[in-house]
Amino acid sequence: MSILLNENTDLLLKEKAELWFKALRDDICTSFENLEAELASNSINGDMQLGKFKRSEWIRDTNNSGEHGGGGTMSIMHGRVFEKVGVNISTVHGTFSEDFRGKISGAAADGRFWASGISLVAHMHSPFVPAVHMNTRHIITSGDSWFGGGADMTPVFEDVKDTEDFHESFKHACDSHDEEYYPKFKKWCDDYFYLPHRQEARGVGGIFYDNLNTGNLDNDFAFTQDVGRSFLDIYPKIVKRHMNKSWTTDDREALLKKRGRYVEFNLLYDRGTTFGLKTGGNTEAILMSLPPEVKW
């Protein structure tokens, strides 16, 4: 099925996504902002400026043909709980490349594709502040159609409750829609967010998915937007525990090199990259996910 065939096929689903990230990258960035806020005045960073979201909206051209083929909009704020934060959001359509259709569900036959979503990155001034990852999407071909997405956590320096809070409230999503999404897509997660040329995980996981269509679309939506009230939920909490704590010269090279292990996987296996960067997706939007700073 595909509102690329049948313009009244998934309108109103279509139109519901793309509102529903938008709004989630409202609450998102307010929370944050309200952290940044809440910093103590006597912790490291507490005498920086406050962080503030600054956003910037991008139009996609298509080849640079002059066709414009849908954009989004840039959040990104650098600040003193956030070192650098982006909450991107967009909204895109058009045709795949021949050597890229044969890779996306229901386009190898004529590649064409609308695709929705939101993907958030944050890197954290503190070594004891997880970095983290979050995105969701909704995708359409002219032979599918489907939701996908997930969240994962990096700590430099791993904290138990906070690996296993961060599991329980992805699993209590999971659980209120089908009991055998969380070890299934936690398990895709581990999978996906590994470096096998460091033989490594990148962080703590979490849970990632793919291509969800249960044929019951506004169901798996449902599914998609509690994933990210669960990350609305947990991830600040986590962010409030270690905020204020003070840090060594060394906890923050032990976090700078962490992130070396951030970049390799972002920029050598991260299907959200290559999908931006072949479907003509906005360059600075697609590498916000890059650190700041970051040794090896």
Given for the second form:
Protein chains: 2
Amino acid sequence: MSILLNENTDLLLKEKAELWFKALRDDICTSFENLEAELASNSINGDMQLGKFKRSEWIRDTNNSGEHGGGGTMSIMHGRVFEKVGVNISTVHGTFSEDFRGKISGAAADGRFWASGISLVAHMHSPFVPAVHMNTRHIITSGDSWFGGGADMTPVFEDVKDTEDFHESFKHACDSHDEEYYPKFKKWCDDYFYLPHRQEARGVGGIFYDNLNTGNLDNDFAFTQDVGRSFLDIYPKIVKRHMNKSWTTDDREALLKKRGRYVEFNLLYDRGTTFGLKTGGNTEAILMSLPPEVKW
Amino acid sequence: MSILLNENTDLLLKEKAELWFKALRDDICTSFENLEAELASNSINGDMQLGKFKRSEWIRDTNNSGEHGGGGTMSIMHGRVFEKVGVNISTVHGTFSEDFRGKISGAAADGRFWASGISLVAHMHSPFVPAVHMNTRHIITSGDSWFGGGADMTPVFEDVKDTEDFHESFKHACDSHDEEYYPKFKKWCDDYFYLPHRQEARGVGGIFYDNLNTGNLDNDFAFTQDVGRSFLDIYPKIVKRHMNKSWTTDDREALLKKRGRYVEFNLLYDRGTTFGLKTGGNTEAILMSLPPEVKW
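Let's compare: the form predicted on its own is above, so bring in the form predicted in complex with another copy of the chain.
Next comes the full complex, this chain leading.
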């Protein structure tokens, strides 16, 4: 299994992290393609073609500096269970702009940075299968180095067992590292994925953490890997529970309206979007998070 | 004709401006409802019911201060020519938050403000009828007072004559007040309605102006009225040119994708959206600008 890749110990942590994000990407894509194959033939989209991920590489444009600042790979699938899912990995390096440095730990005096991560957003055909987001990353600046990430789920019609199991999966990952993590990172997620102008949560939450450097970055990396494993364990189970259910036009309309809130959050508030657009990231990759079809 | 209302000269300028925005709203709504009735019965949406504007009032929530800070009226129509059009008027007053004052002329020392305006966004069923935006406003702060506004058009498939006529209409309004206005306000519009992350203009432009106070606010108000009249003159003509044309599924898909750029602009960059959400405006009214259906 590709996840074993990171057993390799003669690499720098940044190299191990980058390899891990790739391996996790591979395992997630395989798992999601398997779900496409498991859709019942008599379900609503049962006669559609199975989705397969398509990969495309991009190279970071460093604004005419002539220096390539890394790049990434987008993996996108338009399937019959997954209406649109993107799993992006990227490893970029460069120098933060003057007005951005003060906002990033360890970058105020010297704006150079290195960042690697995986970012995933899935929008589903079925109004009964929750949309999901997962992201983990490793960032190094001149004066600091840390891990960050999280996952959150956005159902249209909340299923209490789904919510409980999703939270439990990440609680398990957290508790095996530090019992203070789960309550802290769950609240961080609730606070972050909130739309003040609607006075609404984006979804049912999950966990969110950033600037995690406990003084033992190997452990922080191990925690970040467990977050990825927890996601890979729980989300496909939740998809399978609901993917063969029928839905009505009204259910689908409710999904399309709910997605409008997702767009509002991502474009008005999401720091990942801002970070990406301000650091010369790939626009298509950054805006991959936007749903395929939306109504307001 | 209701536009004659503003011949009344024994009112304060702010009262005249507020009445004008209402009168313009009435005339625009009447004109757009007439277009609904003029759609040919054998056109694609010819068997749909005629749209009629529905009005709803809102009162500004001044964050538990107990003081009502004005409010507004939304007029929304979901018709057969106009897929979704909103014509909002509002008159609000209050005090800018500390961090907002420095950004507003005349508000740094004393954050009290009064603002009245009309804001219109139309998204059309037909991919051959351009979407349009028009907005004019009068703002008074402790130390300043001005008019602002503009209009811009967003076709999916540009028609050169439409573009020329749209620009010509606003050039006419500008030139009758100051020959420097048109080139200045056209460029301002091009600069403003631009998506840097896409390196794309939002549409074909129009005019945009803000903080207009020449020392003769009566003249600035007269110019602002002419901008409204120019819009009311030209846009219905452009709608009529194309509204009876047939379109294909591919044309419609192109429209839905183009609307994605509109959403990106409004949520990532539009100052009106930011201003509204930060000053306790009505969320539904502010986000009325978002298209009814979008694809990415």
